[in-house]
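A lone chain, given as structure tokens: the form predicted alone.
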Amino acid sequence: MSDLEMAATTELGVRPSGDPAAGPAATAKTRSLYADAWYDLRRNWIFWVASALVVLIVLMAVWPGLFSSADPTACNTRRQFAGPSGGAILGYDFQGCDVFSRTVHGARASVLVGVFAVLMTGVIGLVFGMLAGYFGGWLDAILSRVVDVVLGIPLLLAAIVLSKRLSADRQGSGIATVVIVLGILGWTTAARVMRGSVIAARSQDYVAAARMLGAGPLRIMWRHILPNALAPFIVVLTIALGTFIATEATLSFLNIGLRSPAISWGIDIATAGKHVRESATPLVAPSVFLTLTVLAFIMLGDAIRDAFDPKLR
């Protein structure tokens, strides 16, 4: 095979079949990378696990109603702390709200906040670490160099003074000031991956093939090289979703992040963590869903990452 058909079939994200190293089975039959990537999730307990989880989460934030048909702002003090009962199966809180239905409801304003959060730094990373891996020199020094001094600033403190100052600005629930807080603070780890995977497939032989055929640069980082550098680049973004809806919650709990009328499993755990010792079932309930959302994307995360890079087993 020559080394043109070779750059071919490396752009198509296909091992050539006459390869020695694709063995016989990839003789009869090539796969794509992706192809195999999903051939390694379908065997992975955990992939179907936290996929599962994820979207039992997904659909409790886009139909709430699938899951308990109560009002969650319809509370009544003088059901304070009182038992399950009908459809409250958790019971009521201390201002006489239903749990359950305030959890589940809850899901909405955590994931909202994840999934455009991680939209803006996907954004922002994917621009800044294409531009950087692709065209190297003084441009990857400076960006390098931002993408440091934003690394170097720790993500809760940065993010409790710039939410601080930007709800003092604005009125409303505050979810637009948690996904440009998080937006703005999150996106190096996205950057400097795809950095590296560009970094890794710009000396390819396919986009040198390209360049030969007078492929100018946006069309060879669009067509060529993106294609190939995203699998590395949709993990950080699929942990980074987990990790976004846990600073969420944890600025909502320090009463700097979300506020009323948003329902948050941060507010939640904050309100219930002070009357803990008369009931524990508003505090236990979205702490429990909590944890379970931001490990289903953790692991969701894991197990991609796996399967495009079994190295890392």
The other form holds:
Amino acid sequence: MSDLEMAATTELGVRPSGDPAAGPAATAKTRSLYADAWYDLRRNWIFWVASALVVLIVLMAVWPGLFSSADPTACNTRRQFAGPSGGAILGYDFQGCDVFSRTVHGARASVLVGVFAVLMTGVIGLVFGMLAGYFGGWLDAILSRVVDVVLGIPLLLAAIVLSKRLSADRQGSGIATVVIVLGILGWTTAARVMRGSVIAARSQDYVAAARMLGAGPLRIMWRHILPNALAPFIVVLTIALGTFIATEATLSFLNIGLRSPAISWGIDIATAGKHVRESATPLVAPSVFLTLTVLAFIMLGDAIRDAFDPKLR
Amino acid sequence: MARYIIRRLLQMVVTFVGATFVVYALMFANQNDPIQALAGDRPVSDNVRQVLTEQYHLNDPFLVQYGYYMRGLLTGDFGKTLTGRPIGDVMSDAWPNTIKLALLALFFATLFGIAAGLVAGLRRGSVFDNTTLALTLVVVGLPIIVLAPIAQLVFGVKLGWFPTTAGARPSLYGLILPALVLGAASTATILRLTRASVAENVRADYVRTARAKGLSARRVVAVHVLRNSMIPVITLIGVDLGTLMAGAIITEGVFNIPGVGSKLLLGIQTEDGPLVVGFVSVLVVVFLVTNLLVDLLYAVLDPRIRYE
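Show the form predicted together with its partner chain, please, because up to now only the form predicted alone has appeared in this conversation.
To see the whole picture, the full complex is given below, headed by that same chain.
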């Protein structure tokens, strides 16, 4: 398959209605990159396990009432560490709150932070990576230095300093602050990956062909380079979603992310950790769900990476 | 080689100045009244306020303050915490504990990671390979705020194998469990990379040549396969150091180790700007220098790599 053909099929392939070969029932020899990856992905059990977990977590975030009808904020210290009962299948924690209900309701903060932080890093990373990769020169030099500086400080360290600063200035719901912190600090990897694949795609024949046909830089970037540079970018963002959720929990654990009236797995893990000698369930329940969520996105990213990598076939 | 090192050092200076400036700006720009933060709820007399303002250049413009700070930093003077203790003292108390913890974590991670990765890579598809691979996947997904309290619960409280907290003067034994927790994620990534790298190298031509020369299997694996498989692994260890230092904040907090991480966290929570900037600056330098050393190590491991 020549580069030109490949560019054409890929362009069509991203629009499901455009090319019959891009559909799931593709048996033709010229499958697009994405149809090919999807063909591979459907045969990977890890992909299905991860997807099922993601669907479960998103359901919990959108309709927590489906899983637990108990009010997570209806706490009564008289029930402190009371064992499981019909209403509360995992018993009660230090404050006398329903452990299961709190765990279910904790999904919302994690998913919101993860999704919005990834959207923000995705947009920043896409724009910066695309511009630096396509135009090169001084723009690339400056952006690469900025990325170096941001990557010079470990993510958690920078996130702690930044969220301390932001939360001191504004008294809002913590979710927006955490999203901004992660967005400002998290885009560097995505931008680097995008820049790398844009540089690789820029010198391909089909880009030269498009340029000779009179396409402007914007059209070349959007219609020709982007579809061919998107795969590693998607992988990085999927894994970043898991990392961001873990970082949110860590910040909340340290009492600088979400604050107490909000329900977050990180907060519950921190509180339960102090009373672990009295009762372990309040610690274990949010821990298990946090781990499963992070794991689901990492597995999903891994599976997508494998599907896009022709060397592993 | 010399030119390469000089260029890298110059880039490091830019990164260092940028990173310290960002942290400095975040800690000090339009902060709440630090003098009041120092005094807590007690009222501060005008005299005290004036002396402190003078002493810490609080009335000077921001860039001048940063200039003063960098001058101090370059002459090895980190200044004082807001409670009046020299930051150099705080560091010399905290660093030994964190270095011990980080080295122990790195030791466990490389030992287990490379050993298990080598076995898994040589026997791809075996039961051992599949089990370790599934296990590493779980470990990679385990956030340290989950791993640390759960490990403390299981091995400290329930089984009683290790002390639950390390205490003010942590013994080496008390640091084993925190180090295992801190190094867990690195162990998993090192294992996976070693496995992939070994599995690729055992099929390489030079390994076949070595076998054909009649070398023992042990020598082929130890010298030919392992050495060539170490190049990506060493990079990873360098990159992991940053994760390790950030993870130390949680691990030291949970296990009550008086190290850099717990001091830093305390400094952030009490808005102790000088302490935080000083600690972060040193951490950034450590991070940058390790990354440089890692890049230079490439040339030692693989003589084909030349830096111009």
